[in-house]
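This document starts with one chain, in the form predicted on its own, laid out as structure tokens.
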Amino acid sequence: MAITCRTEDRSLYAAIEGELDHHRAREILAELDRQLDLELPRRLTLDLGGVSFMDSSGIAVLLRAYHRMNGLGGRLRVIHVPQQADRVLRAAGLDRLMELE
């Protein structure tokens, strides 16, 4: 699985591993949506520390997570952002919408 999730106290932690490209984005989106529907968290932390490559599909994953958390009245935080992914996300302006650490 490209994504591993755990929950505690209405907080969902999701670690993404490998390449976050168009081949894997659909799988990641489906699992993330499933977990969000199941847990209805107040906080979502996406850990990108295991991501080796990200393209524009990664932007779509993060934007979807951001919009879902807004709909739940919650907050999104993205941690352990690799350098390559950080450049992609900041170039797209996602640093103005969500915390990138």
The other form holds:
Amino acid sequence: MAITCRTEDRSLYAAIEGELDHHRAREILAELDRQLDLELPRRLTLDLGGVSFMDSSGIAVLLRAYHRMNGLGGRLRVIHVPQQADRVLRAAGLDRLMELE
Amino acid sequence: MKPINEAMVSFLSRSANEGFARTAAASFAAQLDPTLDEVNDIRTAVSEAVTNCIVHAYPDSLGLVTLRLRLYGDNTLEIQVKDKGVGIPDVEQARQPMYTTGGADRSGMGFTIMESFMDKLRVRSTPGRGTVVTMRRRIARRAGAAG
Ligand SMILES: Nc1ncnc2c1ncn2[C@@H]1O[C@H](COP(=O)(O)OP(=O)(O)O)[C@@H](O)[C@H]1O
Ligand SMILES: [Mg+2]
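With the form predicted on its own already on screen, would you show the form predicted together with its partner chain?
Okay, now the whole complex, with that chain kicking things off.
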């Protein structure tokens, strides 16, 4: 699985690994949605530390996470953003929408 | 200007080939002695163009995608991605940030990323016949690198 989740105290932590392209994004989106429906967390932390490549398919994943957490009245944190993913996210202006750590 | 090197590869529009196309382009670009950032920009732009063929050009079928890589004497890399799919009715509109005809798993930022990571982006499309995306990126010659 390209995404590993654990929940503690209504905080969902999700670590994504490998290449976040269109080929892998569907599986990641589905699992993230499933976890959000299951846990209804107040906080979501997306850990991108293990992402070796990301394109605009990853932007769709982050936007989905952002909108779903807004819907739940909760907060999203994106951490350990690798350099290549950071360039992609900034080119799309996502740094103006969410904090990239 | 004539290219000093050229490589071409065609593959089926299966999503597993997205990674293959990125790697093929990065390997070809290696002869320019690019920095890691430059290679990553190339991989990202190729991924966007090839994914578009797989997702949009052939929505309900498998078709051929052709990746052509050219190297010019001024250290410019030209990447061309071609499909014979459905085509784009309004290219200017398609190139707008956040414009997508895809579902919730698309962001509409593919062309925006190709544009910002490459020096030049040209899109030619004929509805019903297909699309050709041509991108160019000049790789800086590094001090001490052999010509
Ligand atoms: N090769 C192609 N064939 C047909 N339509 C395309 C192609 N490439 C792009 N498009 C169209 O342009 C739109 C924008 O593309 P893009 O910026 O990559 O965003 P996204 O792929 O997320 O939709 C697509 O939604 C699609 O309508
Ligand atoms: Mg796209």
